[in-house]
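First, one chain by itself in structure tokens, the form predicted on its own.
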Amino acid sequence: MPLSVLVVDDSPIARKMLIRSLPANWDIEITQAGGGAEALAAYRSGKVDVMFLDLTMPEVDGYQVLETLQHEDMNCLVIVVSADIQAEAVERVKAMGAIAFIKKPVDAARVEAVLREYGVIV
């Protein structure tokens, strides 16, 4: 049974690049969201096993998504993918429940390493 992966970024190009960096042999079903509100709607409407989440988005940003997920008993793994690599941002998202922080532009080896570290792929 494939894992459900939600890729959230307001940039279609960034979403495409992230999807291309996912392991080719990973059995997944990918859904995309162009913003935080759309991500929360997708999360609430069905099962999301892994969410790749950008931080800087208009209207509902990644921090607000994480905060909402915390209040709704987050039951998916969230990996933040952002160009904002300040130590405070990394610490803040991990305190909010994200399992990892990957800097943009994404690196396929780093994505795979994070997925292996958390047992998402073997």
The other form holds:
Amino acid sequence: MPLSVLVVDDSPIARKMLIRSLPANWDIEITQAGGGAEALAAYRSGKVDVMFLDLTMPEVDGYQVLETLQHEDMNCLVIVVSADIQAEAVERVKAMGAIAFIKKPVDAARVEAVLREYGVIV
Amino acid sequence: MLTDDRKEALQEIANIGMGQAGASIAQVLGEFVQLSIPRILIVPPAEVPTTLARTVEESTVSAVRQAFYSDMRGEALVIFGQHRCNDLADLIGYEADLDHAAEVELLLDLSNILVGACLGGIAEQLNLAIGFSAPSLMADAIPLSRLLQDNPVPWTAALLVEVDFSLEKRSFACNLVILMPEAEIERLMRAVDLFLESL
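How about the form predicted in complex with its partner chain, since we already have the form predicted on its own?
Every chain and every other molecule in the complex is listed next, the one we just looked at coming first.
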């Protein structure tokens, strides 16, 4: 059964750039969310295995999504994808339960390495 | 000229560049920097002053100019509201009576980081070559309305990239204005189109 992957970014271009860098032979179903609220709704509907999450978004941002997920058991793997590459941003999201931090522009090899590290792909 | 797709693409590309600037500034200041999503507009030069008056929240400003050349050609202006400069000096530990030369040095350093990260980031992602001249102080605590009167810009159109940085303890914002000849903006847009087609 394909994994459910949710791509969260307010920029449709950024979502395209991320999707383009996912492993070609990965058996997945991709859903997209244009903001944090939409992402949480998708998560609550129970259909997210892996979430690629942007940090800087209007209204509900990536930090708020992480915080909410922490309160709701975080039953999915969250990989933060961000242009904000300050060391403190990386520490913050990891402390909030994200498994990895990938900087933009996204490097396909880095995405694959993270997915392998967590046994999402073999 | 600036269709929604192009604007969206430039905004995201500039955003990636600004992330690098934010990280560099955080390192200089030793504090976490909050980044806003850059806003992008293209305006004719005649409208630059009114657009700036709307977005720069202070009436007294200092500004730094820095030329860039190669596949992208034009001039970048970084505009700082005056009392935000003072905040900044305070933040990095200068005394209240900041030595003027040190303040100018700080503005030049910050501008260099911003312009290099934003334009360098755009050029890199669009596969364009870019080089930079050294930044220089263009205006030192003058009324915003005089900024472009005193310094007429030869360009026929301006691409405005508005960025805000705020620090957790204090606010600090600046505006980045990229001035380019119209033909150069068209060339940039063609590069953006190629980028969009590659997605």
